[in-house]
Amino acid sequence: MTKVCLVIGAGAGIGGNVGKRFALEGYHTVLCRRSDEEGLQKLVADIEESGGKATGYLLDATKENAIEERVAQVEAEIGPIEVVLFNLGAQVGNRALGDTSYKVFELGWRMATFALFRLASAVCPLMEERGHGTILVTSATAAVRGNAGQHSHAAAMGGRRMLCQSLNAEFAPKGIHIAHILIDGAVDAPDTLGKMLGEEAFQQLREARGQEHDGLMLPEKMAETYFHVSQQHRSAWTHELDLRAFSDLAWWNHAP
């Protein structure tokens, strides 16, 4: 029977690399991202060229019923979803309180928290019926530490973390592994950090901290951790972990 790994938020960074890692282990990876059909199909082609199976869909996770309908379609047409990676970002930029409109604040919540709730509502009953399944949730430092200018992001990611804890409390005893993976640092990802900084600044950061310096987290190496967590025996499940480059201070050691 086909095993499916569904990736919500499949860019060229964490999402695409985690999808590729699962495909190498025999999963049919279903990659979903909001935009950039060309980039999506490049990820699919890369997996297929490596001998794996993949399907790509454009998906706006804030659109009503989009997540729910995609889960139903994948289950009906491809196979049972064994693993889900929820990898949506929710960064709306560094904004003072007065510059954060109601709409912008709510957008962060819709992407970070409500979309995860909707995904869980769609996939958890299916996993519960089968008695097993894994939901991997990418998170951020903002889930545990609020900073100036991060009103929407910190509130949304903090909500994501608490939702993961609540899902774990309800569904772990039913055989569903919920893992909250906190990314505490910069990821060498052109689709996310690269777009935020701009091409020139991103390349300068890579030269100063990345590449041979190993000061930026490499998505292909991070994917190994995601896969490892998904394969843990239920007697020793990890619910929460954090990842950072060796040269970065951990979130709890930063000055206020």
Given for the second form:
Number of protein chains: 4
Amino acid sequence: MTKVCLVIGAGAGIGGNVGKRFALEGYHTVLCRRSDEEGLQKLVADIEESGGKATGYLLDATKENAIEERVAQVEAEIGPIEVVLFNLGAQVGNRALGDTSYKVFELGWRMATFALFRLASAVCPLMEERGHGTILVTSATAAVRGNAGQHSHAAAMGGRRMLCQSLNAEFAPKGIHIAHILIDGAVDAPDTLGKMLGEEAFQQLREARGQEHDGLMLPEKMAETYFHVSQQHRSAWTHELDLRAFSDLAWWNHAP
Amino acid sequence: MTKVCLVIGAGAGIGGNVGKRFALEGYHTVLCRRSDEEGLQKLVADIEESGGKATGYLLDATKENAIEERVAQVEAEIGPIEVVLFNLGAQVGNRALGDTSYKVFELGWRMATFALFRLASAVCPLMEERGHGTILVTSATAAVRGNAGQHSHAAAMGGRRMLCQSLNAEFAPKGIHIAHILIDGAVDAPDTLGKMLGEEAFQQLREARGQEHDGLMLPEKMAETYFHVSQQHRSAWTHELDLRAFSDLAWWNHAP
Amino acid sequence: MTKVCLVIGAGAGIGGNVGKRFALEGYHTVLCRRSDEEGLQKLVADIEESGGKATGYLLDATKENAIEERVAQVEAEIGPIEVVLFNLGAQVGNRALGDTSYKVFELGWRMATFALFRLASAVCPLMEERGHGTILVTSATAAVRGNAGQHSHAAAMGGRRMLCQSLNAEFAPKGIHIAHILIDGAVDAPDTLGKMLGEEAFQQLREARGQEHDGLMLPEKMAETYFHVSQQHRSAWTHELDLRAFSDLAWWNHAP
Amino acid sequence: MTKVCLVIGAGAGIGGNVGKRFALEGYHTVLCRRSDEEGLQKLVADIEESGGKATGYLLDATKENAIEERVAQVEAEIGPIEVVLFNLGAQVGNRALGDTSYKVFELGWRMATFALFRLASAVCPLMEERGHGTILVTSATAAVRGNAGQHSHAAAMGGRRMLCQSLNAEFAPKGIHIAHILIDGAVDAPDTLGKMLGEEAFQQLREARGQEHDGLMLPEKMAETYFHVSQQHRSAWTHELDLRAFSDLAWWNHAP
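Next block, the form predicted in complex with a further copy of the same chain, ref. the form predicted alone:
Everything in the complex follows now, all chains and molecules, and the chain you saw is the first one.
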């Protein structure tokens, strides 16, 4: 039976590119995203044209049972989930405390922390029974330091990181590899950064820092590291790593 | 008008003792706890017998508007909240992932992360208008490392710490001192450790490690540091510190 | 016999002010600094005029046996060292790798790391025999993150912090309290910041950020926290804490 | 001209295996180790038998100019150093403070911190001129937490990590990739762990935790990750990552 790579949060950036990378290696890639049926089908078509296998679903991760039922259906109908990428962001832009409603704060947690807990609750028993499996978690600088305007995002991502460590402590000895991948910089991703900035500003940023400057993180290059981590031998697993563009300051460095 | 020290989570351990310490310095201490009216009134009586001012309320922090209304009432009827201690724990004991229900996971977040967000949303605008104020946050080892069985607790506390850093980044320049106090060990507290262990085991632990051995953290001694932090001059504020018994291993050290 | 507070690095900033604070509480303060006999005698005179006891010595901490002999002489002639403040800095300004000679790099380590190791080797056996003692270590942001131009400083301070944790692991259970105090900002100290910037720039900084703005850390206020930490009950010791001005960004925060 | 991979610390564990991995990809691997000419020539022969290129040198990294001259000679006679692995350990076993001589403490720094500074001083200008290069640094748990008996090791490794961050801040924007690889567990390496434990205990450990249990880190598997990191696209570099066996506790977790 085909090995499955399930992607929760499969936009045109990290999620889609990691999906493509695993498809290239023979995984049946199951791509899930909240909206944009057209974009989703384009990803599926891209993979199929390259000779890979892919299936796409719209999935609202905050909806009751949406993750749980998708996991069950994929396992029943497509194949065992060998790798899952949890790639949901929860960035709501910079908002002062007074502009951060309870609803926004809770939504951050539902997307960034609770959805991972639900996913882990669904896949870990399956992976544990098989004795192996990989959970790749995209994370953000906000997981390791709070900042002004980041109340919702930082609390949600800080929770995500500590949850990854707890999952690792319980499940690594059972053969499940959990990796917390800290993305410390701007990704050249039209679906997220592009939408946040608007088309024009995004293109300006691409010209100034991206393209031949390599100052924006290229998701197809990041995907190489996601794939590598999933293939590490169990005697030498990475639990935490960071990724940033060579020309960018690390989060702990101020500009001179 | 009397300065108020508001304590959210005023049991017989840290909360009650920090309350007493501030009362001793002339603060009107407002003690809030979820249950045990008798224990609450004993704390109030103890403070009043020592010549201090105290008021006690039962408060279920997870209930809608409970924190917000208490803050408003205290400000209107007792005095300006100069210091608030957020002292709610969210330890649910060691539970494997399979034994951690969605409800338990969410409750951890509601107690440990969201309740602090709500409290901050209520008091920060008041403190900002006055140009000063202090938010003391009791935290736990789980805020800096996950561990097996700690899925709910670590995710909630990790969120708490990142929220404290975000609040600090926005509000320290406005005169509000936020301190994240990491309690890295067992506290000699009958209401929490005592209940978790049961009376007999708690007394055994006290005899083995507590009392003249000073291997359990004494809340009346911890209260000295809470008070000191609240009195730091604004040119020299502490945002993060740890507390542990001299004979205990730091969280990052294994037994040899 | 008088309790002694020994200060290694007693300029007009943190060292001198912590010395004064302990003298005020009845400690015989022994002030050691590398140079400026006049400044040293002024500190001694200030303390004596306030009714305290103080002795001053010039001490080149990088010189063989200088620390070791001073410790022995103080213990023999003045009294038991109850508290020692290790306050040597090793900031050499921003220097690119190509401008950082082997000599400079080694000197950073000799001042910031090795001198603390030598001091600990001298005082720990004495404190261990008495069953108590306190080692306060002034540290810097460079202990927790490297930065451009900080090759010597960061390596030396990173070593200092790990050494503090190692000392804590061995000696805390023996009653010796070691505290790593991370100074995350500019101190209003004429002997260090003043000399680094030059008189004119220092006065401009004071006018812009210091004085009534409280944006420079005031060493006499910082001294309150140093003193508090030394007095913590052994059931509730702090091993690591940070200090910064309320209006300053924490090291982990970028400017917006 | 052949690309060179220079290995400082090329025993039969990580160093030798990383060397083999790069040789397999066409790098001329230059292996340097302090002693055991026979072991060194065996490594060289192994690589040559597999069709790779290798040269071996005995090198005492603590000796004046030894590193600097080797770098110059390799660049002049073999080829440009594209990748350098700094793999010197500085573990001296568990030693109480009283058993840690000044000489041992200084040697730890000379091996673990200063030798890396010297190596970086020698290769960074060359790599900067070429606009690219990779410095892989093997590090240890002691770089992020001190522990009893680890005074020398932790101080040296803490300095190493902060130096890596400083080098990264200055040289990443110039195209030099510096990676700090934290080895958090026991490596199945006869030259280091084997010698530390003695032959018999090492074989017992191998039977209990290694071999089919995969509880000892296999250096040939670790080498895959070292190689991957060196090949990351410059828009997505990792600066810090950890490696441990799946069945081992992370350094931040105590046994339950």
